[in-house]
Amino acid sequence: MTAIKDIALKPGFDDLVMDSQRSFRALLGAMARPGNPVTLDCAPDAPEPMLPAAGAACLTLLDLDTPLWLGAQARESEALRRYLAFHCGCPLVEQPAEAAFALVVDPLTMPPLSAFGQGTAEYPDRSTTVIIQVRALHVEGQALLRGPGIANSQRFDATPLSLDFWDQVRANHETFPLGVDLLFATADRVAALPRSTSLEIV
């Protein structure tokens, strides 16, 4: 009996169409004003170790024709590959660089930005969107962001990242218009960091 409850799907979307319109809207607006969290109160109840933002975002942005790549604690919860194949039907790849998007649920042992698929430069736009879980987000953090949708500048962090976390973003946006784009989730709110962005330590 533990063996099935453990597996058994969680319903997706309250409401199919409406929440993932709201949950799109969301993500775009996140997408359109960098390092500024946006809620998601249409977040699902995902399978554990997804967040529940994180779902909303892989339920709204995953299709048939989006591969995906899982970190090896996503990658090891047969009850969220379950979810993901019912719910998006995304096929799943064994390398980050094949990736139309990524779910990382442990930054501290994700592989190094460069790992994920960086565009070409014929189709810049065929790179990676990481999804990356996190505790929490902060609007005074320690990362001074500017670029597109900032008027001036925006203060930001999420916890927990790698040491060397923010020096690989400032390489990803050097090679702009290639590099990843990046999607903080928490349990209900997420974060964008598109490879447009620029940031400096302060």
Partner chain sequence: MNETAPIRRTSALPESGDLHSDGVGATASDATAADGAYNFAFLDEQTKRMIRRALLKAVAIPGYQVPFASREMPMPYGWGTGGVQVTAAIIGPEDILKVIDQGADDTTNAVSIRQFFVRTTGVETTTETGDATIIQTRHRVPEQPLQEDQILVYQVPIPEPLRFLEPRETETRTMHALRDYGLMHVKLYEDIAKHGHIATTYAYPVLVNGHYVMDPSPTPKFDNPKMHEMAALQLFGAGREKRIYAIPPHTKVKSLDFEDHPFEVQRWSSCCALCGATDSFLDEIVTDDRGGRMFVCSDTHYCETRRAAGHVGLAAAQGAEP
Second form
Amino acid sequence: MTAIKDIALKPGFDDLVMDSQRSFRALLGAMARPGNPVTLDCAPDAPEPMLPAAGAACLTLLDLDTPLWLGAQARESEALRRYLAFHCGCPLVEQPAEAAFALVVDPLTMPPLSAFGQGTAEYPDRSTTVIIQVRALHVEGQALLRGPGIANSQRFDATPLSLDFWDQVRANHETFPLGVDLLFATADRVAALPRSTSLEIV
Amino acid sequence: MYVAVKGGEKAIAGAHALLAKARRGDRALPELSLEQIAEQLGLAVDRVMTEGSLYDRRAAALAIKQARGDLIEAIFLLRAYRTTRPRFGNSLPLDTAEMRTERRISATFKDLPGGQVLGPTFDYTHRLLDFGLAEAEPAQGADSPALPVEGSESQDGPEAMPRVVDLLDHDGLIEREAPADEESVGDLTREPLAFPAERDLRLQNLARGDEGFLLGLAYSTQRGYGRTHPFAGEIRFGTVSVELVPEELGFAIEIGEIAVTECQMVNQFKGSAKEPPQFTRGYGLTFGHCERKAMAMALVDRSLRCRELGEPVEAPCQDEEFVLSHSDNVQATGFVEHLKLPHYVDFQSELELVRKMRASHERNRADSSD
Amino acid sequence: MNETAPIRRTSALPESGDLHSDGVGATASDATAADGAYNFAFLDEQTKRMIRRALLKAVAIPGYQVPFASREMPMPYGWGTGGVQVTAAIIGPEDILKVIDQGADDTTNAVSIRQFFVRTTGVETTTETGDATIIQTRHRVPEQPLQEDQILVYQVPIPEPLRFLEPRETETRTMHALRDYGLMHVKLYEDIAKHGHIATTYAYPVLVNGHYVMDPSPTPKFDNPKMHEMAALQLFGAGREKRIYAIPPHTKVKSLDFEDHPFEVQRWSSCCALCGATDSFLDEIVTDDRGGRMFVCSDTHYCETRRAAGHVGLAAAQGAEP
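Pass me the form predicted together with the partner chain as well; I've looked at the form predicted on its own already.
Shown next: the complete complex, the earlier chain at its head.
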């Protein structure tokens, strides 16, 4: 018990109601305009290795009703697990396919997108939303995005990502309406890549 | 000269003022107190609590007062209040075998352990208007002796009152009760209802459902639309304790008592390849004393089990999606009454279309008569 | 252990009024709501999270109806509870809200919903289409084109476009899963066979981004083309039917039709009697009991803006200043 007490519990949002609302509007804006990063100005001081914008997404969206899958590095952090348990109360699941949300701290070692919940033909919404932490988001990136939310096309990239990541994203789009939706988070920005977005590498 | 209609805000404020005046009625008469409603219109309070899904007599009495006695409006008020209440946890399943009963009757056995207890019932009253009630009785102080009530001592008696279905269960003649699995009990006020719905959600839907709608459906099954062969195994009304296991304690504590009405209908079942011939159950439970509702609910519950029991779906009462989608009177009244809202735009669209079709009809007629 | 900032559970529910402590109920939550008895925008935070999750899925799967645990609202089902829940889940103190019903800001239910949000959020409201950040609507899309930073929230009575062809949810769900929209095409084609044209004038079905057939809510088909590649985000809430769906900005929205019977919108032979507009949806006003009629813009803000800019319709030219 003493070991647990030694880990300081970081606070959540300064203003629970208003910061949740602001964060959500940022997330909604990001999802509605794929590949277009949105700044989150009220992100909490999240515990290592969680980045503040990822923390904001978790505090905004997770609770008792959302099974969460944690990537290896996130799972190993007692401070992070306690933080999520205290502020969100979300149950943790072992299998990525069973998760409503997934938090990936290191995108280079994450499971393939196909390992997460894909939804069903009748209920495609019952799929995993994967929050991927990255160092940087690029709007002049190698991926050329098209689809709902994008006027003509939108360039996008994030680093670091594994070599075959964009192939996976393309495959994810091809199974539409099934598939996962991605939220990329840095320290203070989020960008989204829903399953509806098609892409080519330029 | 036509000016675009204005003043919606003022009109609404005026309507609210008129409503408040109409609610109060003649100010020369004393205003109803919540206590009077809770005590003297207790069955209205019970219905509002049941269909409002909130056990709170005072809030239900207030809702009835505010709704001017319109019970569906009161149920709506109570539901809207309920939705803002924080949730602390789930109680343990009620044990109705441990009920402190005020009424218990069985239509299946002449006598049984615990006996038949009539309790407060309209059943054998002659429905003659009691003009004696028209005169206000003199107020009685708290100390004045209450009317002697014969036979009421049995409710406090030590004799156990096992549930009739448990007696049948003893002989293996009725299907087993599903084991209590707290984890799997759904809540349609927290999750959208999906079809097919399991029995936990169906029962919740029926418990919240409109008494009149369920009554009509139950009646239809008796008249042969999805015929069942029900016996009122038992109807009991009384108080049961509600227990909760707080996370930090790890054991059950009693948090209060509620009055409930329970009805267990016993139905014939001829058996199937897997199951021997036996009786099956239909179940009804309400807050307070809502006997008609509990019985109707039990009949409809049994009808809706047709899928599970391999019976053909032939009648409205067996059609799960039909019954569950239309049982809620707050939803139903909202949608029926929304026709009062302006539909100028839709109507204009239709008007334009009908004129167009009419013109082409006239042209065609003119052409053919040429 | 040494915390500087206060620690609060995200999942904690703010206390709302307690009927039993004071009889009327008013304990302030830590949210800055205009009406302290309830949380900001009425809904508790757990409910908002549930709706917000549904909204994100709805945006990710354009035109698909996401089931959500619609709450009992303090207004009747069928009167905009879905739209109200969507607005309550997205609205913040910086938002400027416009509420219209039948295109007008002053219809009673629009007034009532606007008052609800003023009371529970204290946000600024407007009738100016261009100034609003959130527009909640019933039955119309504003005439003035919406912009990137705006959100249009539709109140939806029956979200299922196939409902009147097949009443069962279990069946229609399968039809969407298989994209089996044959019934819809047969229905539209029967119209053509019988009447020579498609006899659907409002709630005219659309195909969203080439995948799901969607009900645009009972907007007149006149408004369907505005939904196509709209710059604003469109959100749809059906409270009684417990569904949320969305059209992201710049998304293809096609009204169903046939090559030999292309989709077309309503046209009027007259123009707005007040502002002279020829490009807006017109309401018919009965002026006497001898067949007198006039037509005026259903979008009151559009009409007022035009009149302020000096446009004059026939009735306005003949009569006194409105």
